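The form predicted alone is given below as one chain in structure tokens.
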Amino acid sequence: MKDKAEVVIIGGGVNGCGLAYVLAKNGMDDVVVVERNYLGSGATGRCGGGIRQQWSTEENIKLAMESVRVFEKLSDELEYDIEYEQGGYLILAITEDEVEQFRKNVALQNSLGLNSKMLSPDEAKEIVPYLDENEFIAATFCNTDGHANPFRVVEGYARMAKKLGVEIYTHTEVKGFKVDHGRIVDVVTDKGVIRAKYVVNAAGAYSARIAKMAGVELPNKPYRHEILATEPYEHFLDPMVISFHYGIYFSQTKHGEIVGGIGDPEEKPSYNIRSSMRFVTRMARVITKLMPVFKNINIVRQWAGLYDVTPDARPILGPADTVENFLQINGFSGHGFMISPAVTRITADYILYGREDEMLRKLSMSRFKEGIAEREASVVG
């Protein structure tokens, strides 16, 4: 193992890869990637692949469209197929306040310049043919959100990470911090110690864990989120089809697999990702209910990961307020495959050339200190 780097990434998910890679595409080779497990075994890895533009916030909608532009043209950057689709994401609005609610969602999408809008349910049912139309009362709609395979973009960006010379250590375990003057000056792992000028929290649901270690305090908490896949089947479904009333989403893969989860308003903080009966009972009836179609389907597997979630279910970004070598990409509340190439490449312009770009003050961990914190609104809970 190396006993020094710039950069000692924590952290071997979409995140910590994707960051790992732009550093080094832009220069800087000595970068080091710590995971306690194997690459994508987080978040990353048990998530649903999904890349939506459709928020309600005007930074989550930002760096959105930055990182779809991005996606469009990476497996070609990569040299290496992620199985990125454009299909579009259609998000089913339940009740009147959800329609008020997606009004203005679309008002700011499309004045940033997103292709959004509204749909009447005979207009979704165009898109989805076999939704039940008499199950929600408007949608909305952007066809250039879309997806991908998490497991193939953490590999391919640590594969092209490798090339550029960056270190990866798996199964490689931090288990603590020497800190001097406001800054990390030591990482200690349990294969040895690495000092390091700049050091990134790209823990997922383990960054409070991690930042504590230095003395910082994340108001992060973790959530069990659960999800299957089905058999394949023949091609029939573009979109990713979405609910927050129900907290359900769902699409399928380009080889056949309905993929798809629903968030549970009982769940407590935890690092548990056992599967449940409760998840599938609960999974099947709403979908069928929306999607009576799929009453026949066979489920194949199912599993759960972890939400990283924020008081206001946006990211936390950049330095930590009392040690200011110390970094965080972490915070995303379900949401951080889809926006990790901006997200990586703000990160690394802040540590190439010390470039503070906007998100960094607007999502820095200060502001729920400040008392400046707006809550997302689109999220799948």
Given for the second form:
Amino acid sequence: MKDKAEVVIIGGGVNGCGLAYVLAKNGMDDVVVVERNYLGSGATGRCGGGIRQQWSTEENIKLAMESVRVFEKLSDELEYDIEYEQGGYLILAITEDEVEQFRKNVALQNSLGLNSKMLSPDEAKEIVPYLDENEFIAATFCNTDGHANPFRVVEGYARMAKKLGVEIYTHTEVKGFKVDHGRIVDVVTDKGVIRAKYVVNAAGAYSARIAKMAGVELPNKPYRHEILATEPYEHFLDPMVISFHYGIYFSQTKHGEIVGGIGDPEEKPSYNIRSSMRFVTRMARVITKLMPVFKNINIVRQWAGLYDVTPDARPILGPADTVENFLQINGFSGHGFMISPAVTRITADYILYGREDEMLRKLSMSRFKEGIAEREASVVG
Amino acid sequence: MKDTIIICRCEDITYDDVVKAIEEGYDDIESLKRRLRIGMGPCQGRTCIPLVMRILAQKTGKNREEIEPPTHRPPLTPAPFGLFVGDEDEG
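Can I get the form predicted together with its partner chain as well, since the one above is the form predicted alone?
To see the whole picture, the full complex is given below, headed by that same chain.
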């Protein structure tokens, strides 16, 4: 194990491995990634793999649009197939209030250059013929949204990062920090101590715990979100279908299985990631209502992961308020996979060139002290 | 002949595929599962997981008891969504 590095990244998920790759690609190879378990063992490897640009706040739309441009060429860049498909996202409006909100969303999205549009139920059925048109009143669609295989994205980033000189230590746990005059000097792990110039907190739902070791209080809370997969079927579903009203999302992977989940308003913050009967029952009721064909489709596996949720459902980026070389890249509130290319680029620009992207200011942790500006309304799952 | 020994029938993974993945560094069952999709098919790992655990033990020099099995994922056997819909009043 190295005993010093320019950058120590805590967390071997999509953002930790992605940042390591972007740094190394731009010439900084003195980078260490520390992962407590195996790569992708946290939220990344448990997520639905969706990549969506249809958001309600300008920051998320911009981060997602930049990320899609990266995902489009990522398989070539990493020389590894990330199983990326752009089948679009079809967002169903169930209530009149939603139609109102979706009109605003689409107008904002269009003003930022995204080609999303409103659809009637009949038009939506042209994209997904099995939908029950009586169960929704309108929809929005963006044909460049899509999904990729999260395992393969992490794997691709990690392989290429290692090739470029990054060291990745799995099964290695951070136990604490040595902080001196508002800076982290050493990262203490169960396998040894690493002296670091920058420390990056990409620990997902464990980010608040990691931050606390450096005396930094993050407002992030962990929430269990459950998900399931079916047997593989011949391709019949192009887009990811979602509804904020029900909190449901589902898509068909390149492998053929349907992967989907549904959020639970009753869920309380915890680190519990056990599967429940309540989830599969709620999922079955809603998915068969929206698409009756699902009644005969076989569920083969269910699991759970943790959303790392902030008070405004938007990520935290940039330096911690009291520890200047301790960078945050967490608080993704359920959409850390899809915007990882943009947030890792922004974080790398800060480390490499000291560039303070406007997003770093807007998404810094100090916003919570100043009062939350704008809450992201389009969260699902 | 080991390239013709099927370890995972759901995903068509051979003995050689498993050994190659272990040599690439996927030397615990959770990582192997994600790399090869073993245990993720309709059989729920009943066929492949015990075999893969044995190969892992042989290749890593560990005792069979030291190899952690993967987390069990319900349901026990594939079941259609229709089975879980139940009465509207429940839950």
